[in-house]
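Presented below, as structure tokens, is a lone chain in the form predicted alone.
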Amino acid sequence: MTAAATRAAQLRDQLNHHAHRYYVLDAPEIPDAEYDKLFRELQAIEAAHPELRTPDSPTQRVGGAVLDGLAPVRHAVPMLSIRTETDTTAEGARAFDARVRRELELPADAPPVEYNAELKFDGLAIGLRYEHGLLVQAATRGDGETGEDVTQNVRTIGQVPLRLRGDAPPLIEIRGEAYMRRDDFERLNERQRAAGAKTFVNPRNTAAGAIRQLDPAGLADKRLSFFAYGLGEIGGWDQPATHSATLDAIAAFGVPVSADRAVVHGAEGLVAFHQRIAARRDALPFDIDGVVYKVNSIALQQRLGFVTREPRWAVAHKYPAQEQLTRLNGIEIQVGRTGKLTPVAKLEPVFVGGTTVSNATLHNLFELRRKGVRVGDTVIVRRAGDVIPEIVGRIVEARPGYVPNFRMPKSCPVCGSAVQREQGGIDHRCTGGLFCAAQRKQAILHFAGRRALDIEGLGDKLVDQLVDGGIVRTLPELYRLGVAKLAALERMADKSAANLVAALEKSKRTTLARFLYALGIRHVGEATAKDLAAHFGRLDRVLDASEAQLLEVNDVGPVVAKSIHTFFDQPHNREVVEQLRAAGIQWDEHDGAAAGAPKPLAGLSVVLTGTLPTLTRDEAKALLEAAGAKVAGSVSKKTSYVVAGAEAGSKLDKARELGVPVLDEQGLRRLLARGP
């Protein structure tokens, strides 16, 4: 008894600590599965020794405390949570059905009980109070009796109607879940990482923190969503006879209700729903941690009533946890298609989110440092849906001795090229480019692109075959491909092979600007490539240019100059360039040497819109730029001319509004011939 009392006290302290971290601070230290394990242990002790159950036990409360700064809201109808069935097998559903039948005193030969089965969303419970159709208050669950007024924050959720549709009752409180979609969560964290700011642990905590923050203006970038699942207080309205019909009525009022729900019969109907949703769980756009079963008849719900603070007529049937604890055994570097270096955690294999995970992304060095993760730590790994598993934090505990911080390598682990991080940036990148095997497919696809060397027929699937089969390892090897070798590839006929060889031959005649763009130098787009060609005139001058000389080029700043200089400073990149020249790629060395060429349209800004009779947009743009004009994307007071073709849209309207001269294709040709 003394040991049980001691352990119960320890568990209460731990659970209260973690509940405060989770619900109040929105900064959990352990995953949900670990919390649930401690909670079940305390429940078991209290069930065996009821005298140890105290009023402050976590088993006797529903949720977290009211936060300072948010006004308390007393719930007219207690906002209670439902019992959780932790047996994730079919037996969990069968056990619930058996309890319901037993409480209703149904004989063995009685018809199956009708249930409404729905999703258990992983968000924050919210009650929406509408009076005569108008949203007057939104409140969190809080401790079940008293919640927090979050009306102004909830009003920012686009899915929550400010006024109900149709013939709304005088009073209705619609209860549901505020949550964050996975894609919105990932976009938010990408923005945070790009800004070097703190990332968020999971969608559930992000939604909870957003709803309860004191300044509603901060919710704009978090894009919360909402699903209704039930009712609280109602007045002057006859509730439908079933829960499913109630959800239909809520949906008719214009409040979102998930379509992933079903009316099922008996235990086997519940089992089938649980299994069906499990198969689709990863494909859902939001996180769930289980499904919920509710006796469908409202009359039967009232007959069943409550036990302690939980309804007898409902249960949450869980799925395997999406966060688990495991050991970080090592950190390796993965080089992506664009040369970005990503630290990857090598984990002690752990079953999480329905699969065994042994690798997880750490995103970048700054993210890794913020999380304070080091080799040997016990870490929290998360996997939700098709999102790549990631480490979201570590368990704070003493490390066995000194463990050094992880450092990014100075050389690419794939090709040995220098690794570079741009000033002010957060990503480390391999500078190998054309030479690096990890970037090979991306380099070839970019090289063959329409705006680069324009090699028709060289697409993703063919590049996969060429690289994966070891047929092409570098760009110059493209020009050694023959019809016989190509025709031997899967789904490649003789005619297609011959067409590709012809396209490769045709691509050898290009321009210096296109060639520079095709090399895939970081930060060198079409415009910069044209500026480089125009400024230097010859490739060798670009290859040998110092950073100071590159800074003299129009619109080239320090970051771009360093990127170009670093690229051509790599011996293997210069070797690839020389091999491409040796393969026969050539251009008129004067095509970029605009120094001596006339520029009749220099200083003019021209906007293209619509479809011209004989010129494509790219052809018209090339003619204008060759004549010295700048081709802009939008019309302003500084625009010199707008060239408009068929189906010209708002740009033409804007030109007329501002009085900007408008030309057709003939007018464009006259302008090019005579100048302004």
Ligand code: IVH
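The term rigid core refers to the most C-alpha atoms you can superpose between the two forms while keeping them within 1.5 Å. Positions refer to the first chain, counted from 1. In this text, all values refer to a predicted model and were calculated from it rather than measured experimentally. Compared with the form predicted in complex with the ligand:
- With a cut-off of 2 Å and the rigid core superposed, L532 has a Cα displacement that reaches or exceeds the cut-off between these two forms.
- After superposing the rigid core, the Cα of R370 is displaced by less than 2 Å between these two forms.
- The rigid-core alignment places the CA of E547 2 Å or more apart between these two forms.
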Second form
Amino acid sequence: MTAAATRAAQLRDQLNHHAHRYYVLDAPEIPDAEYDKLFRELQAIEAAHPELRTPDSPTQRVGGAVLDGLAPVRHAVPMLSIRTETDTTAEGARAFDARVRRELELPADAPPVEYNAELKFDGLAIGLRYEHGLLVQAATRGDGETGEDVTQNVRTIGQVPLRLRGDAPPLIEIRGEAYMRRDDFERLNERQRAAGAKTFVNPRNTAAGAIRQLDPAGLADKRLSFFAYGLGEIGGWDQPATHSATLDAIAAFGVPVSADRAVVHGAEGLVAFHQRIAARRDALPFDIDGVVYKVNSIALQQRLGFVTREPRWAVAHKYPAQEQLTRLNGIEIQVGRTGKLTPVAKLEPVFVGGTTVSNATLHNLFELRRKGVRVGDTVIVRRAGDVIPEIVGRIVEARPGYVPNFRMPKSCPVCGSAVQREQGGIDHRCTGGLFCAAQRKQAILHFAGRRALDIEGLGDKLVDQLVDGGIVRTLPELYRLGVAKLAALERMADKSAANLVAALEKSKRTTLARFLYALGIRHVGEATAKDLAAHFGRLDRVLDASEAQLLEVNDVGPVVAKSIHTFFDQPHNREVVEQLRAAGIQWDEHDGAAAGAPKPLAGLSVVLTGTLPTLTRDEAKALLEAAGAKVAGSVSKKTSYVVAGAEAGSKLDKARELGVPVLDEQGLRRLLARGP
Ligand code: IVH
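Given the form predicted alone, corresponding form predicted in complex with the ligand:
All chains and molecules follow, beginning with the one already shown.
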């Protein structure tokens, strides 16, 4: 009995430690299978001794009862909102700083005010109440005075610790935002689409709906995340003197705090932060609708106080909206690389998410029907991150007259081949294969893409000309293009022709992973291509691998294995591969993972920031990964090195703050050559 209790406590500690590494730091120390093993061991002990089931046991995250309703929770400290500065230009930040200085009655020559600048997350505000380190309640904001008890649902968020790390105070309520990452949202919608089910509108609504739902089963497929940004009620704890130090303390308790924050001075510091984040907004893995500035000193915050329900010491400074209304002018069909027919909305151009959008995807016929959009409707367009703009819905209003429902064509609008839909499938496909010019064009564009063979200058206009003119019919034919033939094309200067020939020449030196990805095998994305290359090491081994051998590769399941095997089983595909090799495409081969290539940097976690003088970010990442290092997105105490180039931002500040060693490109090369 005592042995079981001791072991259970040990397992809880270990599992909570690894959950923190995995969910919060994004730097796991053990493989998933090992975690699962420990988890099952704890489950078995708890099944045999139910009295050992503690509220902070990781087995207790999921599976509560279906609720009748959410119980009200009275906030001891009201959950306020912040004033929004809608002027999206730099003036918004200057106006806030001027107001703070006026209200603090600072003379014109007083030094600049210190602020903490952070992101404005787009999700649902949540307060997490910890008593003696144990999560006892999670509540929504509600009307600010009274929220709703959502403890059961919040417990399922892996990033929210069930027990705080370190020396936790008797009482601390940590406030922040529950949100959904864009990739988790896209994956959820991919699955919905594949199942022919209703898709979700945007990450914010999905996260908010998930947190407030009564049946915990509905959360199983929705992975949520959390960022802390402040405090509610505290007891028996000396809060640090600044907001930035408070966030550091919260992070040390094991609760995620975004690394994209900075202590800045005066209006110009705020403006610089606003601009720096604006430039990176699309590259962030989650939606933000602005940034938040807070007076950093808690004493000054107290002096400034509140007006009605909003603090005078904080403001939200917005960015242009990621959803806008516009008119649907028409629907066209696009034929993709795999022959898939996608209905594309032709829109009245609209400024959304920082660019002008005039096309948006409608994904497939079923989704188009479900959204009920017809030509002439006012529709909601969403563009967030580098995701292609899409139509998420329409405004219901009277239609001027009869508008026919959209139908999929029976034959391919590009090549005239028959259009088919797989039995029970969602997608319509052109059956023309590489006979279809659209599929050929897309195959070439994919091959030339930045993450594939990276042939600079081979854009869609040029590919149109090459394919429509019958100049390039197969991928290997690209390498037979000469300057003379190219320069004869319309709008092609001699110099651009020479540049393209040089780019083609340069692309011949590549990696096996890029080459495999470039071939455009169905279901083989960049990650799978990397896994294949690491596993097999040589192209011939991939070519001749059986489905069973392919299944041994990390993350390759039956569908992917079959797709790869079928691809290389086709004589014409093998011929394309042979011709590409004959054209001079080459890479370094090795004996595959089985032979255990040396991994001098295994176990290190490295963060890249800024622009390096000669290496691109992708190149630096590939070199580090090849040496066994993990490339992480944010800096923490566990980061081994930060590699910083020009215009490095908050990650560099963070590294210095935490004392993480910082390398330049030369330092990186030294590390790669000599090891740590
Ligand atoms: S501070 C007293 N910081 O924006 C200040 N709020 O109206 C309380 N939000 O729904 C809020 N990111 O959930 C703060 N970094 C951030 C935030 C943030 C998002 C949300 C918050 C609330 C709204 C404020």
